[in-house]
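As a starting point, one isolated chain is supplied in structure tokens, in the form predicted on its own.
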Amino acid sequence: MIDINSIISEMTTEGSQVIIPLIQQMLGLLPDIPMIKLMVSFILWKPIFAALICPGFSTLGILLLFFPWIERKLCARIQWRVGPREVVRWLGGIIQLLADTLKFIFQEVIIHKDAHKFYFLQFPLLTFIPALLPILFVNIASADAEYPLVAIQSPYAIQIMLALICLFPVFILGMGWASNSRYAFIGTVREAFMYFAYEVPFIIAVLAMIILFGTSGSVAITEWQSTWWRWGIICNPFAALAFFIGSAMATSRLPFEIPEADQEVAFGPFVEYSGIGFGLVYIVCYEKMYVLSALMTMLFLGGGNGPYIAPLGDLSGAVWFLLKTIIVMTTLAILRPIYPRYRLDQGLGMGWSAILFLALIALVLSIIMRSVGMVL
């Protein structure tokens, strides 16, 4: 049985609450009603705050609402185009994704007669599991914070995040199989080829950073990068480059939009999906981009470390963490208007040669730096 008293006691212990001086006085004006106080304490309880507010589901939901619009407008400006502007025209079409979402919701979901119906409907929903769970292991507090700000604190956080991220292609392959279509099958085969091409260098790059840090706990990694010259991208730029390119390949960002090349194979494994099913598939790639950008921020950009912002209190680290994460996401986004798409053989060649070579150099560099004590 769940002991409510023990949970309340843990919520009210020192360091368990998110302290934000900017709104503390506002919280003091709340009615002296035990239930309201308890609800506020529950939301500000650090594990719940990290899971539901930042970097968790609320932050992810806001980014999913606005970032596709930001990407489309940014890409349009780079290519001297206008981009979406008709939905709330005076704000530049800022809620275009909301209009697209309503369209997906009310469109008919067509399931063709040869599809494996149960799995066809199930896989888009299951894809959200590896997209959401890695966020629970992300620590957004700075190194000088007295207490971490993470939903689940584990000494094996990076390995768990990596294992969940590696589940993404499994569900995508499942979508192509469940569609039971030759066109979806072509995209599925492309996805499988690309999966093996980027997954090995990607894992080696992460392993190099674990060796360099001497730990895989998200809190310890943030503390290790307490100063900017100890950030992962400074200590091991080869691993950072291999990780970034692997992230672009993992999220099918141009120039690695090979499985979903709509001009060639009609959106790859997802060609048979329509309505809300296609809408879920569409936003999953942005969820994965957010997760991988957050992981890159934690491994290479110092996590939540940055100048302390006194009015924000415990949220100071969160602001720096989200700023760095959005910069990484934006950098991934602007690859689209700059580079042309690679052919499948070119993408595979890059994954199994240049990127793998970079990852192996990063691994050797981390081993050398750890063995000679250069990281002390």
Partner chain sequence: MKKVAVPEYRVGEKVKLHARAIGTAMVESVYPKTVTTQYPRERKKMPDNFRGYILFEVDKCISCFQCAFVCPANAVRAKEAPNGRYYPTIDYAKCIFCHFCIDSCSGGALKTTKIHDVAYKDMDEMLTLTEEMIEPPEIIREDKKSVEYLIDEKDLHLKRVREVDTLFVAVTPPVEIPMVSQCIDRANCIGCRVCEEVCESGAISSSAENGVLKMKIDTDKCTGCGLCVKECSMQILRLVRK
Contents of the next structure:
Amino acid sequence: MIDINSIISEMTTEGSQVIIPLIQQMLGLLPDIPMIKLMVSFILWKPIFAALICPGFSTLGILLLFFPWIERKLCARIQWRVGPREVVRWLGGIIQLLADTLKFIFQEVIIHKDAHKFYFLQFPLLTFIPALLPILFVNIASADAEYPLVAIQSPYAIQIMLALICLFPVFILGMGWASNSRYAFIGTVREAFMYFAYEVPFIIAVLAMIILFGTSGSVAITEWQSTWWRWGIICNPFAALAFFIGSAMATSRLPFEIPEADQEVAFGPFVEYSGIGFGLVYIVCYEKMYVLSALMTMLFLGGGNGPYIAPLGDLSGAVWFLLKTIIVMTTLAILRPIYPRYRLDQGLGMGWSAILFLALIALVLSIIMRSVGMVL
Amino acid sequence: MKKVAVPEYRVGEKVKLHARAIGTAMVESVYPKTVTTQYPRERKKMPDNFRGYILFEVDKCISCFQCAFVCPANAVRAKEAPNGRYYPTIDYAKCIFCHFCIDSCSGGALKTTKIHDVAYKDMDEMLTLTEEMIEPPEIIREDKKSVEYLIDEKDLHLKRVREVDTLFVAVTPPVEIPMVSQCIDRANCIGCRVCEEVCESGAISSSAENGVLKMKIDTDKCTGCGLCVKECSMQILRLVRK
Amino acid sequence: MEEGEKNRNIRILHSGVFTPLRRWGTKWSLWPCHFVTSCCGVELAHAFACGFDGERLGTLNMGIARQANFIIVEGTITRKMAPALRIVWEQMPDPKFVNVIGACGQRGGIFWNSYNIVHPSDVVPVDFFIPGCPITPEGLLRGVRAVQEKIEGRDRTTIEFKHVDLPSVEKEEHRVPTTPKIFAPTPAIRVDVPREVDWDFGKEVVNNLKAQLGGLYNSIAITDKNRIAIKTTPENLMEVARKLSDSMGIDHVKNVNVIDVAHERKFIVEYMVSGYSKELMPVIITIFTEIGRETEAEAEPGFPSLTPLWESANYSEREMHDFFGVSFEGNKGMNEKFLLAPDTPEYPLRKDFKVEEELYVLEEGVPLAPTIKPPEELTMPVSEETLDEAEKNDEMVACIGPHHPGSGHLRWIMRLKGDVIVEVNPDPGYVHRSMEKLAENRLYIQNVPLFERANISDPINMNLGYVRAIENALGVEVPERAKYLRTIMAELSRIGAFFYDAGIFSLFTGHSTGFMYVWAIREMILEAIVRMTGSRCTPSFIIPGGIRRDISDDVLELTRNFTFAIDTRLRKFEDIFVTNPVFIARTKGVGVLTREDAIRCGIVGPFLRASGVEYDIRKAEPYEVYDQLDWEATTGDAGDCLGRFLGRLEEIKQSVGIVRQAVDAVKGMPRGNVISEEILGEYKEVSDDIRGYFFRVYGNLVLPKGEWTSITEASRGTLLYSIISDGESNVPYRVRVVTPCWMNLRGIIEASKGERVADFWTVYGSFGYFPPEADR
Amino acid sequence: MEMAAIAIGESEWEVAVPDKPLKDKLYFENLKSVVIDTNLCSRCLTCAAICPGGITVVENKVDFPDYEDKCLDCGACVRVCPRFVYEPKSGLGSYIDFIAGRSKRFAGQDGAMVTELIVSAIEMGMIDRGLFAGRDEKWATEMFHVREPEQLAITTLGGTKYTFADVLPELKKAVMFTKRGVGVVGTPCIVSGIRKLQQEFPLFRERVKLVVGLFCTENFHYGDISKFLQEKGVDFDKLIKTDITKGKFIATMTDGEVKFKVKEVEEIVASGCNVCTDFTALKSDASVGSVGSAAGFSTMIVREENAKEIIGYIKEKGYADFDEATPEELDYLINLKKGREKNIKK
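Please supply the coordinates for the form predicted in complex with its partner chain, as a counterpart to the form predicted on its own shown previously.
Let us now look at the entire complex, which starts with that chain.
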């Protein structure tokens, strides 16, 4: 039996409500009905706000709806063309993804006769779980804020996120297996290989940062990076680079778009998905990007740290955090028009030589910085 | 012979090349050299000699069949008009827009337009009859601007003008070389009058009296289409200059 | 197609609760399935590249059927491709739409009476047809808009004609003229008609040959400058070939040809061979022999294959086996069809197989094109041998294509051991449109656009080669101005074709920006070509004796500007793609062909030069004005993918120089006179613009008796046309065209052996393979 | 293809029109009633050669489908028909030389010497093509234009054919194509058709340079003879050659022979042959046949100078052996055919 009263009291304690001066006035205008008040304060309750609004579901949803558009537009711009434009022309085609999504939703879903029906349908949905859960551990408040803005506070936040992120490939392998197609098979094997290639340096890079920070709680990390020269990317650029390349590999961005390589294996594991099934896997790629970018922002770019914007109140940190995340995502996206694709063995080779080397340097650097007390 | 060697790059150079590639992308994302013609809204200006849909002028046609003969795709076929003469029709489901027909039309009855963007919902509609080729057709257009390519010594530029480009061009008629059909070998004439039957301008006439068939080519009426020359089984006719 | 099937999509779209959302979503998210079936794909690429950018309309080109909801059928659907089209269509989720672009996909266009095409509308339900050959990008986008409107509920044709009544004064009956084609009855076919030429080296070679071959030959004749024909018997053929190979250094086969002389009950089989030593370069030696057409008990007429000696003959022999049913004993591929589909009529190039005749009069009830029954079986089998072999060695067989984002329009059957390619077997012929057969039934002049369509990314060189063969036969001298203009156009075409290949190469390595950048350059080239000729991709502008009309000075100025403007954009392309370390890592040392391998496989053009053979026909046997301009042929010795690419890139820079010099030279010349007066005959007034007298001048072109072979350096290598004329018909007796891509196919197979799977596309891309050109 | 230099032509000219026995009928109907329906027609197809409409052969008979519609009523058919006004001739005719010859270059019965004549004429440059009758797999005749000796490698050109060949329509084509002249081989009826054509049209006078006639007793329609032979057990797929010797018809096949008396086939002899009295092709430039010379040799009746020239050329080059021939041996057959005069209904 849930004790509603205790939850309400929890909700209304000092610092557990998100305070946004800009809309505070508007909240006051709301009719004085207890139920609505309660709902508003429930939504503004920090753990719920973090999970549902920012950086959780809503932000993710909006980003997913617009980021592919941004990516396509940016790509088009670099490629001397225009990009999605004609759908609702006065908006500049910004809702292109909405059209795509609607199409996906209403399209026929084909499960071909050789596929394993159960898993074939299940895996695209399941992938959402490891992709969504890490967001719960992200703190988007700035270090100046009195109270953190995070769904779940944990001293092992980074480790848990890492563990969840490392689950991604499992589901992709599952999709490839359930598809039962040659291209999917080759693509899946490639995915597995790439997983081996990036996982170790990626984890080492994160480990380096944990050593540097001396903590793995998301709130503490943000606090640690309170000034810009203490940001992870400046203290340990090697780790940042290793992490960035690792994320590019993990999200199958070019030049490491090896498992999906459409000219070679025709979207690899996703070759047989259609309609909403493909819509999901298409979206999951961006979700992965978001999660990894958020992690990168947290570890290397100072999280929600930035100049305080008074009217936004608690959201000030969130704005900075999102801005940084989008910049990281854009950087990942911009790789697409710049690079061709590496070959599988080259990608694997890089993972186990150059990037691992970088990550190890980063680790050593962190240890040295930590042990000689260079940390300021 | 110029030998092209495959380059070797050291690590430092590679970093430089990475930087150059990234730099190029960055520059282009800020100052892109976009060359896009936004088609349904804008329309690229085509030169006047552009080979598009074909228009037809009845008055200039001498029914010489050359458009049908030369068509490599057999898209042009002549159709009998109510006055008994044959005029071209074009099957756009076969037409390859080579405009050999226009280049073969000595009367200048066929002429080009700049129409080239058409979608048909049915293949049967793609046969364009003579009757439909006379007046300029109407196409669905959404363009408000026209785009012209300017190429100077630096780069390609797109010049956008807020005007609706006309798709119909004034064509100068081809050089006139007046030819006329003449008999060059009367002794071999078998008197079959195929020439008379095939002649669509009514220039060849015959009259039989007293066991003698008199053939006559009216050089004023003769358009020099050459059909009689082609059809004469004894090859006794020839086109000569007027 | 049944009416019900055709409107099914609209019914689906209009059912259910969320109809408006559903329609709106589908309308703005038409993802075309990237199904390049033929050459209209070039213009499709233009429509989706930076010049027109189809993505603006929400149409994102998608490689895979499952995720697409829109097929743009690009041109010809052959008998071999038809099952693929149907399968792809069936794999797509509903609601799905089909547009057919290009005349080939409607009533067949220029291939309307080909034995190997089907009408796509018989295979899948089609929503819109877009005329053109090829269509323009605007046309394609108009088709997309039309589909969008159809989804909204306005299904309409986008052109409206006004009906004007024709004069109907007193009616006279007229006789309908007969066909202009003249076929000589039982023509005398000879491939060794001697010609008096001033060629001392040739006489020396002939004397040497006579001494060496002893009793092995029947006759040796000089048929033209640089052309020698040796007649021998089937029994002695191998011996003759061996002698030529040993003593003269003949090392490759340029052409294998069979001529069916049905009325004389024989086949003439000829091999055109040559060597890459300095003095032999321009020389083509034709070894030919005759075999009986009829054999006992259903067996195919047999003939010893020269493949064991010259590997470069391999695929051409298999092709001839398909066409004529001549069995080359010793070639391993004789028991299966290579280019043709299982249900293609047997031995279509034999003279007793007739194609549909043209009709010149439109009559009610007479169909506009022959009805063709599409193949019923929806299978694309893989040969048992390959499967058995793979199973035995524990290998995986993967089929790439014909519908695959990286296959082009042919199928590669790969045997893989892990990530390494054991062997690739090509399955070409998905765009085989039977040009050689059709050419036998059309006027010489009508074949100009026909052969051009072998490769619309390099149309002018295709055109030039054919026209040069005719001019060579007639002994026509082209006016100087026309020669320069032809050179300019041929080089523009070469540049365009290179950028086509570079674009495809960058796509194959996953670099879409490289593709877009070169397509912007191509857009410039096409602008120059359209202003010169009036057509973007298929100008058919070069005609025997000159060009169709003179080119104005401002277009020449634009062309000259282009040679400078290209630099700006080419530099960007180099920065982002050519010197991109990832690209270099992908291509360097991959797909190496040594000089010996390259010659053995018979590859040609820049790809041969990249392996170190200094053979460029523009230097070896200069034509047009190449010997009057200052330029250098390129060569390299790496022989890998990067070497091939960089060699061609350098070649393009030389071409830009050629264009610039030629434009400067042309500007100083008096205008007019671009068609040879010898050809014009009495119509000399039109020497600056053929308009009005085209058919009169060219309709009755008859070539002298004999075989007329021209070789030109097309963008991708040696292009060989061999026209066999009987001297009486105004229709060729046989035209054999050997396109560079066809020869390079063998090279791709050889170079990709032992490479990794991903490298196959690097090798493939580096060879600039253009399937319609290879399949013809 | 231009024979004459381009001349400025004339725009008015006259053509003499032949008489019509049946005044109010088309010329073809005249031809039909006078020649075809009276079984006078020899199926030489001279009419078909000149007809701009569509005279052709339908079921062994010369006919004109849809003539009401398509006949142009020009009268060319009656002008050229050798039997419209039939003047039967017979005998040996006038000749310059009467010899026997055997070709060294070509093998075969009578065909070899004919081939030799034509080929030598081509080699001499007198003509640029010769017209031969060949046969297809089913032993139906098909015409063959020979421009070069190499084209004669085909075996089916040699050997006697006992069915009609469409020589004259092909001759018309050949005349239109030729640059130097045409040589043609044919039975007496064909020879007389050619002569009639030449008489009427200068084009043929100029371009048909050599007419070689064949000795001929009778001929068969393909449809009739093939049916007949099949009934006798001849398989066309296996047939090698047919021969008439000593009153017997011999069909040699890969697996044996079929023999029967010539008399048996007389029922199906073409009707036109029943009124033909010409055995030696009286109007030819040279006539060739096997009767009247030793085995392996062919008898040649050289009637005109051009043929003599060719013989001279052959002798000079040594292409053939020559021998004496005995005109008397021909008498029997000449008389046999002369006897057919009685079949002509006046």
